[in-house]
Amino acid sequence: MFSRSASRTLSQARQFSSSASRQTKVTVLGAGGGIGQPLSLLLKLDPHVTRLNLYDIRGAPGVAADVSHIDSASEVTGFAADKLDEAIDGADVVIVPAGVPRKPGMTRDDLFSTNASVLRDLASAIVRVAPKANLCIITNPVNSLVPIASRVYEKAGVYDPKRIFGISTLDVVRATRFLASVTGNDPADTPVTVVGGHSGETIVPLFSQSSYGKGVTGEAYKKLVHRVQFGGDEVVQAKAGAGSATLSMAYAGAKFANTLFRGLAGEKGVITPTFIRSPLYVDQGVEYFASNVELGPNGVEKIHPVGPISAEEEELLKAALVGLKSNIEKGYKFIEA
């Protein structure tokens, strides 16, 4: 039996946040995978999922079997590797975990080649199958594969940039929860802004923007903004090639989703860092960029500016805005070649 406490930790996961009620049919693309299954796990949770289609080349189906015997009202559908069509139509909101995952001495760029090509052809089948769908990015590399997306949209006549979404919020969970442990607090009380893009450098976390991270100085702020920017390899290393951040990177894949969720719902005020295509830096080359968002009934409903900011995030900025400009140009180039 579930102890008392495990009991409460389950009831806690079911309950995501759900003050506004929508149907909201959800397509999972790469529901096989390391990334792909406990995101299912955790969307079958979402009170504001009715449907929800997963797909892979391998193994949907019978995730789709496992997961649909949860006792939360969506209901649950899988599709073989054939029937890629059939699990985009009519999907409100589209989740692409797909990929192959970093190794050992593997960057986030290392997995490019595949991943781009994967990333393309997914994108072709959403334009033509459900165009007005909210597309959501987690396969990686992030900071070039939404470009890549965008691309694709355009070419098709379709493209809509406030609904396509690169999710970064793996990064404002880690900032949040190593903050925390840093400073002795309840990551609740310890909210971190996240800006820029979603690999190494690219990462800025606004720890002068809170209360409890403003006092972090000094040797401590460099090894925590080090640990924020390369988290991902922390875990690279403690699997031994066996995979990367596939269970945190799910929950923040959820937690996301779910935010876009009570948007579309027509909740006000729901405000999360993606990245998307915003003006904030275009004068420098950058059309992409992860910052603070408000969500609607039409996806992005306000691109808010990354504010006040210390002369350490200053630097960490401008350095994140050249990574990023080569990130977005090879993105370009794989989708135009």
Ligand code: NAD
The other form holds:
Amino acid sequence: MFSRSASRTLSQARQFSSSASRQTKVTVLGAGGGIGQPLSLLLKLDPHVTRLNLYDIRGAPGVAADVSHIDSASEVTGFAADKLDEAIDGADVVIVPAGVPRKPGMTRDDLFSTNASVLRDLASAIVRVAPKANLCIITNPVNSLVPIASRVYEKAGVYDPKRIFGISTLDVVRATRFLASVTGNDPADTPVTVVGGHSGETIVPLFSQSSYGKGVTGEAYKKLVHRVQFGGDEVVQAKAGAGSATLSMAYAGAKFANTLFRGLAGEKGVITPTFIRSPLYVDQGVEYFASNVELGPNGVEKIHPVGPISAEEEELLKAALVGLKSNIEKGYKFIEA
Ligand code: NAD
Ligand code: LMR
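Moving from the form predicted on its own to the form predicted together with the ligand:
After this comes the whole thing, all chains and molecules, with the earlier chain placed first.
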């Protein structure tokens, strides 16, 4: 069912499954949706998860009843719309795919007016009930919603930037898969680092840092970068009004979550790109940025710099920083209004 890299991740998790690694209480907010359902299934399969609380404004008890029959160790409970606080209570990790997805012709930014309020309200409940939980934001636009959540925590006086993550793993998954379709390499062996943010030109794949990727040049390189930056649109168009990526996103969300669980459990050297509060480009007015991050018991342990990149990637990065600055400012404006 899983790719070799995913199976390896799960088998590493099992090898590392001392009692300390099997203690993660997880809540999914938006568990009844297109991402939420398969994500809940994959979390039920993760040996680190001991308790899985599923919440949505509709349908979560049904999803929970279904997933709870799977023969893995975790206990699954569903929570109806009026039981948000109970769903979050005691969580170590809260994963949020709640909100509306795109339709053809829309940008992720077009989701802002609806999803900013959803995220603000959910974050307000989390700071009240489980302020120390690690918050993983899938809902779009990620580039603006991570700043919004961060401000909610700051205003409540409980902000720990090491524990709020925007999930950009789907960009890594896509870059790795799309590179493999050009070079014929095994994607399991050649993950591609993707930095910046999660939308269009803010997505910067670093193919020059991949032994296979650095051989792709000219038109093939341009096409590959474009496909990674606009891979989400491919799915939105193919689904023709029925939403955006759900299955690949659930896979990416579960993959990121497993990485986080391993870091929280004390495993060393757990590194993945994620969109977080970051000092890397603050001097250019960009307070949040995705780069490789080492995860550990406190969430973010170490933020890795982007490292050596090609001239083309320098140009991509410049454009990404402009986009990110405006996305972040939009989030801040909303929460200050
Ligand atoms: P969906 O419409 O299928 O599901 C969303 C779910 O959220 C629904 O079940 C809905 O009832 C629920 N919901 C809405 N408001 C809620 C609230 N206040 N509290 C709890 N639940 C609430 O959408 P989807 O396809 O699952 O996508 C969800 C979000 O994820 C979208 O914003 C989409 O753009 C985003 N997304 C992000 C990535 C990424 O890489 N980060 C990838 C794909 C999709
Ligand atoms: C994606 O990258 O697939 C998601 O962000 C959903 C979208 O709107 O494209």
